[in-house]
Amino acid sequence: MIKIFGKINKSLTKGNWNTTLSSKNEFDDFMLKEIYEQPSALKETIESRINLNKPCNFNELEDIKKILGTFDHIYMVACGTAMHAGIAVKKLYEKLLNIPVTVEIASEFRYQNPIINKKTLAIFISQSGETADTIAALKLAKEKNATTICISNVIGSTITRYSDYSLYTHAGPEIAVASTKAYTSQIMLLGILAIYFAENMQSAPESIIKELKEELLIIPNKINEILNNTQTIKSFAKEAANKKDVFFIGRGIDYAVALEGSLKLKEISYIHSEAYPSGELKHGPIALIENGTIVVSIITDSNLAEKSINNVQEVITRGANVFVITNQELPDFDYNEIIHIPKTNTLISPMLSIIPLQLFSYYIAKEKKLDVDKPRNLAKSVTVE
């Protein structure tokens, strides 16, 4: 028997793709053109978001103003890279509204009866908006009655259907599988929306939320320091690139640090590397570190900075090779290299001190001779659970 049904209208929505994007140009592989790619990408991100003289703009989330003080709980919610951008903004989340915020990985979260009702935020964070565990976890999120926001990439994306509300980074088309603008762009739009909620909440003082603004608007400029700097990494992936492990530590935000640079380099170069709150150190991984083991040690917090060289000398002085990231002026140690990056301020310094690590991963890869923008057993979009 025929079933006929009656006519569907479809809405279009127009991409801003174009040929420019989606090829090389003048770099050997798209993961570099995308890893130089960041300055314009997050001022893309930025463009229209911020105004030093009047509140953060989001006119998608007009509704939201008026609920934004009835809410108890925040939950990020995302795999991988995108987890890891929520990790990133944990801290600055609760420094500005004073609200406890958990993050969670999509995969576990629904399988673990998470606490949620009317009164929880539920943020979950994808690049393609089509992570399968991610849209599980929303719907999941909704059943329960949170308010639900996405942040993607991708325009009409599975997962911005779901969500209340949608925000776009506008990042640009990102064709290697390892994540690099799509990262440092999630965490400059989930920054932004921090202070829009203080903003609207009136939890933060003015002057934290002004000197924010000023130092994410030239976040782009800082990075373009460090991408015209790189004969140093270079080096030193060098040396790194016949090891077979390599740790990854840091204290507070740069604990989220560790975690991104440590995956991006078992995703591309197949180097076994594990990330470590550096003060766990003697909690049992440092049983491993031996002469020549390579440890990469990010220290960009003030407060943090003494205790972070201290975990630094018990590697050092157990034979380690050590590569520091840091903003702060260090004593004189047998650093094997140390990359220096421009100061901001702590809370929004992953955007600066991943870059580093990003271009590490890159060139030990190439080093080995490495396919960088299609690693063996990887999809860029997981959309099977």
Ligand code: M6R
Given for the second form:
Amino acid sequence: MIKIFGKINKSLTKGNWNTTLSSKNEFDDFMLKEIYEQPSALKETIESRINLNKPCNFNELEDIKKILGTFDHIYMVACGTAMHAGIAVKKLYEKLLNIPVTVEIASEFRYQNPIINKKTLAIFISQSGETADTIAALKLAKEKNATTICISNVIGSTITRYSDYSLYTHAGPEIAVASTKAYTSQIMLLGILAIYFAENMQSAPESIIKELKEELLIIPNKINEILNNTQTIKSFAKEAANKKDVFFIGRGIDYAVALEGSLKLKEISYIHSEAYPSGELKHGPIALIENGTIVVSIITDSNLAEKSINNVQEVITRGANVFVITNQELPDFDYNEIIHIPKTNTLISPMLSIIPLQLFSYYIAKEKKLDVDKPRNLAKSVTVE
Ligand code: M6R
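Could the form predicted together with this ligand be shown next, to go alongside the form predicted alone?
Time for the whole complex; same chain goes first.
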């Protein structure tokens, strides 16, 4: 059966990938190269979209401007790391637009009879643009009259051909199976998009918009600072490499990052790991903490720091070895290692707090002498449902 999906607004987009981007250069693995490419990849994502003195620039979205005020619900739909990027920006959208956002796993979304109508804006996120479940979810949203936008890294990919509007991350080719620069560039692009919507809808104070724009522009430099100081991460990775389980914990936006850190570790090091909201530990999983269990705690929200520390104390009491990633001045407590990352607005902090976690997984996999770029049982793009 042939289905017609209505008018699609597309402009011509030229690719800028070259052979330097598709070779390892001086790096041992594509994954490490792609981790280190994040500052330059994000500059490409930002390119010409943010201007401090003017509204953000999305020429591709001119037609959507006039109906922005009609949306009463936003869906973000994706798989794996791309879905985690959606979770990472949910709070930013809700704060700036005052519209509820639901982030859904594409393979679940399709079978849950989601409430979608012409007041729905559905955003589909996919590095490859070829993920079967995400494409099927997009087709469902179109059938139900949602306005659809896709965020992809691959020009002309299938998802971009079905979406009403296509936005590109321009992160350059991502070759390692474990996604790194695609994640941060998706958050960057989604962040700029949220600001663009808020500017057009006048739904957020100018001071917040200005601060966010200034912060987004300096994220690449702040990532560089983290990448230039990896010794502590390496030594903790060495300690964790022979463990069977690792827990990632955080509250609020830090829980979003915990999810992605845990996925990275599973994928490339084959260590079982769980991500939990810190406050939820005592409702079950704390039973698994014993002498030497590794717990990675992310603390970047000053409003939640004290409560997070209390949760960390609970696992330390039960013998856990704790690795803290923070941008706060924390009181002294009995952690094993601490990484200080630069401060930024909490709503966009995942782009910084994920970097030590990407490196942590990478160094563990190297310590175990695993094939980092091609982990077992996984493919770069999942084109079957
Ligand atoms: O190409 P996509 O972004 O649609 O891929 C979605 C997931 O398959 C992908 O993010 C997967 O989880 C990665 N291997 C994670 O590192």
